[in-house]
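A single chain comes next, written as C-alpha cells; it is the form predicted on its own.
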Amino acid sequence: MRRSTLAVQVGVLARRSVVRTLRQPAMVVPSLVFPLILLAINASGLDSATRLPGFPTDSYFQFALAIPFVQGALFSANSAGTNVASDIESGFLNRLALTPLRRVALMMGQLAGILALGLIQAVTFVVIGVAFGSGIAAGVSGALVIIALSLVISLAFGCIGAFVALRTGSGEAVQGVFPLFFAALFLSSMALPRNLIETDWFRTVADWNPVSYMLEAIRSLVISGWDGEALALGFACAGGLALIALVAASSALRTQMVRT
C-alpha cells in the first residue's frame, strides 16, 4: 500500500512538473538556443586550433559538441532551482506540508521535470550535431550513452539548484548562483584539451574540475569511438555530483518542511 501511495505521489508531481517546465517557453527555448549559439561561435572561431600538434580531431564543431550538453543542464539548474523557489515564495511548499505526502516523493517529482528538459536538450544537440555532419564515431549505442549521461548531468546541476532555491528560498539567489555554472564550464577542458593547456594554474584548475570529464567523456563517444577510462570517469563524476547534491537538496528539504 506504502509503494503504491508514493508512486501516486511521485506520479502526480512529477506531472506537474513535466508540464509546468514545458509550459514556460523562456526556460526551453533559451536552454536549447544559447548553447547551439554558443557551438556555432566557437566551432567558427576557434577552428585554427585543431592545426595544434596533438589536437585530437581536424573538425572544432567535432570538438564543441559536447559543450552544449553540459551548458544545457546548467539551464536545467536555473529552470529547477526558480521552479522550486516559486513552490516556496507561494506557499505551495507550506500547503504540501499540511498533507501526508512523502518528502521523497516531492523531491522525486520536481526532479522529473529537469529530467524532461534535459532529455529534449540530449535529443535536439544529437540531432543537430549529426545533421551537420559530426557523426558518432560510437554510433548509435554511442548516441544514446551520451543522452543518458546528459541526463544524469542535467540531474546533477538541477538538484544543485534545487539545493540553493531550499536553502535560500529565494528565486534570486537561484540566478545569482547561475553565473557560478558558467564560470565552472569556463574553467574546464571546454576550448582545449587539458594537455594542451599552457597555463599552469589554468591547467591545475581544469584537472580539479568535474566539468571537464564529463566533456571528455562526451567527446570521447564522438570522437574516437568507445574509451572506457573517459566514460567512467565522466559517469562517476556526473553520478558523484548527481548524489552528493541530492543529498544536500533533500536536507534543505526537510528544514524547508519543519520550518513551515
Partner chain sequence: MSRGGFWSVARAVAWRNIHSFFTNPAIAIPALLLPMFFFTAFAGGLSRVDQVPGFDYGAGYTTFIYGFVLLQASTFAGIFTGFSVARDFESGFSRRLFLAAQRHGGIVAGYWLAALTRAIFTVAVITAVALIAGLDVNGNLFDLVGLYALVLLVNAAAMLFGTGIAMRLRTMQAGPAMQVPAFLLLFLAPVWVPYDLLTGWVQTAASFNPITLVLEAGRGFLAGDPTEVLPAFGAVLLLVAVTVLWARGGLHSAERAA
Contents of the next structure:
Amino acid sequence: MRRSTLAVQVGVLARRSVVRTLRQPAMVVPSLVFPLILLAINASGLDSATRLPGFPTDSYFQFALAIPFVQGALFSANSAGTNVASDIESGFLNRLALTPLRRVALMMGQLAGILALGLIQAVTFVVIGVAFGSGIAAGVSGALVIIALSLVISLAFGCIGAFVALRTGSGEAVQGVFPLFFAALFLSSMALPRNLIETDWFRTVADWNPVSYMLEAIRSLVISGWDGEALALGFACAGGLALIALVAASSALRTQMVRT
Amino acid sequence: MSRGGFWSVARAVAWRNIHSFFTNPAIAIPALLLPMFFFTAFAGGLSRVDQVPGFDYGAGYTTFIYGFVLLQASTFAGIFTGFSVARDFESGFSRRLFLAAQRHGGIVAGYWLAALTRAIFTVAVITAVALIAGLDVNGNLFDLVGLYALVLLVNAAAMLFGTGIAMRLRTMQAGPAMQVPAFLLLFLAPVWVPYDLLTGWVQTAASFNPITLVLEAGRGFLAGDPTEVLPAFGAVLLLVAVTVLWARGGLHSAERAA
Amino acid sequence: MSEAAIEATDLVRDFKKGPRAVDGIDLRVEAGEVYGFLGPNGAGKSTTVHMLTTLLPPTSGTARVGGHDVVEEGPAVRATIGAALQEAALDPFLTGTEHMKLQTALHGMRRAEAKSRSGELLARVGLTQAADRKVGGYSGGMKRRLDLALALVHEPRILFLDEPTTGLDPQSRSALWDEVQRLASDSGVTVFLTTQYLEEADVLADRIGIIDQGRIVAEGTPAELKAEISRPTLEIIPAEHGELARTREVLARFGEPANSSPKGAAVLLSEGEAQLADVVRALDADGIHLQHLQLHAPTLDDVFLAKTGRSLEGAAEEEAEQPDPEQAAAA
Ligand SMILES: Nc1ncnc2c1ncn2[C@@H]1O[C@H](COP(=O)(O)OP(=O)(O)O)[C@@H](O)[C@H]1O
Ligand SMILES: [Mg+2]
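How about the form predicted together with its partner chain, since we already have the form predicted on its own?
Shown next: the complete complex, the earlier chain at its head.
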C-alpha cells in the first residue's frame, strides 16, 4: 500500500474541517450576525463621537467598520476550539492517530477550516461596509489587504482556540475563554482612537493590546488610505500572535496525540 | 388555601434559587462580570465622549454610564433568574414543585424574590466598584429611592419576561430567546450619549423604547435633577403589568404540561 | 514456535491522577485467534488496548503486535492493525461515505481503489442505504458498524475491538457478532476483543483473559475456565412429591448433592454434562416420572466470582436469562 502524501493528508483534513464548519449554521450565522448587529448599534449610537476634536472621520460607521473583522475572528477561535475539543472528547483524534497521518497535516487541515470561515466573514463585512456607504480609502486593493489581514487575525485567534482545546481537551474550557477574548476587544481602541481615550489606565491597556493595532491597520485602509506604519504594526501583531499560537497549539498537539 | 401556603411555596423556591446562586460560581460570576465589564469598558474607554458639543450631563461620564450599567445589571439579574427557571424544568425539579405546591402563583413569587435578591447583590457590588472608580452622586435620599425603585421594577419585569419564556419552552435552549430581546432593548437606548445626540435608526428605535425613559429618569435622579419621573414610572409599571400577564400565561402553559 | 500476533510482557500503565490502570499484564494471542478480554468497568481494558495500538506509551513492560514493538515501531504496528475503540468516534456532521473517503485517503489508497473498497465495506456492514446520511442521525448499532468498516479499510491482519457492543440492542449485538465471526473464520483476522459481557466472550472468543483491577486473574478457553471452577449442577423435580426421597437416592449415585428448590433434588455432576443421559436412564429404570429437569452450566461469572471474590457487574443473574446489555450498562 502506498503511503499518503502530506498534500493528500492536508487536503482531506482541510476538506473535512471546512465541510464540518459549514454544516453547523449555529457556528457560522452568529459569527456574521452578532458583529453586524453590534456595528449597526454602535454606528448610530455613537455617531456623535465623531464631533470630538481630532476624530479621524465624520462617519462613526466608517470608524467602527474595523471591529467586525476582529470580532468575527473571536468567533473563529470559538469554533476552531470547539471543533478540536469535540474531536478529542469523542475520540476522533484517536481514530486519526491510528492512520499514517502526520501531525503537521492535522494542524494545517484545521487551519483551513478557520480560514474558510474567516474568508466568508471578511468578504461579508467588506461588502456590507461598502454597501452601507463606507468607502474604502485604499480602494479595491485596500479591500483585498483588509481581507488578507483579517485572515491572519482569524488564524491567530483560531490557533488560540485550538491551543486551549488541545491543552485542556474540553469544550467547556473553550467556552470559558470566549469572554476573555471579548474583554481583549473591548479594552482596545475599539470605540475611540487611542489619542482620544481619556482614562490613563485604559489608554495604557489599549497601547499594549495587540487588538488595537489590528483594528488600526484595517481602519487606516478604510479611512485614510495606505499607511505603511499602521499596516506593518497590524500585520506584525496579527502575524506574531498567529505564530506564537500556532507553535503553542502544535506543542499541545504533541502532548495530546502521544502515539509512539 | 391560605396566603401562608402561597408564601411558604415562594420562600422555598426563593431559598433554593438563592442558595444555588451563591454557592455556584458558574452562575454567580458571569452575572457579576458582565455589568462590571460594561462599566469598565464604557466608563474607562469612552469618557472623552462627554466633551462632544451638546453633551449636557452634570454628574460626569462615570455616573452617566453607571446609570446604564445599573439597569443592565438588574435586567440581567432578572433574565438569569429566567435561566434558572428553565434549568429547573430541565432537571425535573419544577415537575415535583408543581405537583407539591397548591398555589402555583407562589412559585413565580419565589422566583421573583430570588431575582430581587440577585439584583440587590449585583447592584451593591457594581455600586461599590463605581464608587471606587469615581462615581459622583448628586441626588438626595428621595432621588436615590426613586432610582433604585425604578431599577428593581425593571428587574421584576425582566424576571417575569424570562420566566414566561422559560415556562413555555421549558428548556435551557430558551436562553437566547430571553437574552437577545433584553440586550436589544438595553442597547437601543441612549447608552453612551444623551438621547439628543443619537442619530439614525437607533434614535428612532430609542424614541419608542420604554428603557429610554427609565434611563433618562435614572440619570436625572443620580444628577439630583429629576426628569421624566412620572413617564418613567408609568412606562416601567406598564412593563411590569404586561410581563405579569405574560408570566401568568407561561404558568398556565406549564401547568397544562405538568 | 512461530511469532504471536500479540504478545505483551509485564505491561504496566500508571496515570498521574489515578490508579495503576494496568498492573503487569502478560498476554499471548496467536495469529487467527479471537481473544476475549473480559472485565468489569474500570478494569483496565481500554488502557491495555490503547497501549497495544500505540496510542498510549506503557509506563513499563514491552509489547509486540504483528511482530513489531509498540514503542519502537509505532508506524509499523499501526499499518498492521485496525481498531474500533470504545467511543465509536465519528464526526456527526459527516456522512458515512465521507468518513470512508477520509479514512481511505489517509491510508494512501488510490481514488478508484478507495471507492470500490468503501462500497464493498459499507455493503458488508449493511450501511449502503445510509451511506450518504450524516452520521449524527445514525443509531448506536449503525455507528458501531461504520466504525468497524472504517477499521477494516486497509485490510489489517489484527483487529482491536474495544467493547464493540456495549449499549447496543440485542439485534445489533448479534449482527456485530456475526460480522466478527465472519472476519475471523473467512479472512483469518486476529481479533482482540474487550467486553463486559460474559455471553459475548463465551460466544465469540477462542480464548478468554479475565482482567480485574489491572491484572489478568484467569485465562483459558471458555470451556477450560468453566471446568476449572465447577461442574454443572443437575436439578430434578419429580412429577409426584412422594418420589422426592427416591429421586435423591438415584441422584446420589452421580455426584455430591447440591442445593435445590424445596420440590426438587440436585446433584453436582462429578463427570460433567456427559452424565445427563445416564441420570435420565437411571431415573426411568426406577420408574420415576419427571416434571422438570434443569442443567445449570457453570458460568464465567462463577469463574469471576471464584477468582476475585466479587460478582461481575450487572451479570450476576444466571446465564440462561441473558442479561440485557442496556440494563447491565446502567447497573
Ligand atoms: N487518562 C486517564 N487518566 C487517569 N486515569 C485514567 C485515565 N484513563 C483511565 N484511567 C483509569 O484507569 C482505570 C482503567 O480504565 P480503563 O482502561 O478505561 O478501564 P475499562 O476500559 O476496563 O473500563 C480506571 O480506574 C480509570 O479511571
Ligand atoms: Mg473501556
